[in-house]
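Presented below, as structure tokens, is a lone chain in the form predicted alone.
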Amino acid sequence: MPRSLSRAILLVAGLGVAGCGWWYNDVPSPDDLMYTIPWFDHMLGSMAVSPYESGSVPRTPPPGSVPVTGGEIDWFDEWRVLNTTTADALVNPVGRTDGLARGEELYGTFCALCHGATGQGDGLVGRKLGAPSLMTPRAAGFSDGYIYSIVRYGRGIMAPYGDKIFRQEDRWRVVNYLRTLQADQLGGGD
């Protein structure tokens, strides 16, 4: 390689390296473009934009706070020490026959795996975990609010489902569907 060509390559490489400071310091990065657009179209439909704008998003209020816009009270501290006063006083705001199809759908999705399709505690997972039958006179004697509280907060080996069945009305519909199962199998009922 001729000596003059080597010098020319070294000169171009030197200028290229010296010019990198200008390129990296003065030319905007493509990553900075996202800061020029306040909201991307796909973000507008996301729950992350305004997660608490809707009352259907479950959240536990700080201890001692009072909800300003309504919502469900929190009785977990009472429930976890086996005090069922608030749970037993809950009144089912959904009519006993309202939304039974929705209750059956939710029961099949969240409950039947352990408690079985008929509530006998013979679901695929329930047999291994020892899920109790919901078709006993003792279970039928629980108040609607007690069963609702079990669905919301869990009890014993049962996990809470209030974050999965997050609409209050849907939790009550599961209670209503369970009551129809109990009425069909244990007799009596409404």
The other form holds:
Amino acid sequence: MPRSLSRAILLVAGLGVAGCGWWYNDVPSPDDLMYTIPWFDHMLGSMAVSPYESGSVPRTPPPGSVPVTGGEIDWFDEWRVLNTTTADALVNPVGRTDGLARGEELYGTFCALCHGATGQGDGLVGRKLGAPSLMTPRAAGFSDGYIYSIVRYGRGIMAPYGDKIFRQEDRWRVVNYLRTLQADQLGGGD
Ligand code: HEC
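We have the form predicted alone; now please give the form predicted in complex with heme C (HEC).
Let's see the whole complex now, leading with the same chain.
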């Protein structure tokens, strides 16, 4: 075979390989790859992720933030000096019979270990700390807003639970549940 012919064949074969699109057709484009890769946690930092889109993610705003909608006023400065004016004036927005099952669940999770499953102050930890019974005329006499404030901010040596029971409605449901315990054990509604 003359040299020039074999060169020509090589050239055509080479062009054929280089020119045909098998590589580009069969290997996914990097733009499509992201749809085939499962979720990795580092992707949270990606611009494509919008963690703030979901209302189910609790976020604590920086101190001093002013919510435009849906925010809750802060009466801690008053509460810490035992001024209960704002606390007592709070109105339970969910109604006293709302979410009792949820209230029971939250009470069982966050309160029972100290105040006891039935509120008698006989939880395993509470006995050591001296957590009071909540089934007393005294506790029954607190306003709903006062108990709500205890849940949100704590009081004395009781820690705040507002960051754990972060939904306002859920805190009211704990109050509601406590009221049913009190009604059962102390009678007389409140
Ligand atoms: C780690 C133990 C602990 C847990 C958990 C706890 N408390 Fe308390 N609670 C206390 C202690 C201790 C006091 C007394 C605080 C004080 O000295 O002012 C108290 C006080 C109270 C009082 C006031 C009682 C009174 O007669 O003055 C209420 C109401 C109350 N807690 C409700 C709750 C609720 C509702 C939860 C769950 C969200 C809860 N507590 C979780 C320990 C606890």
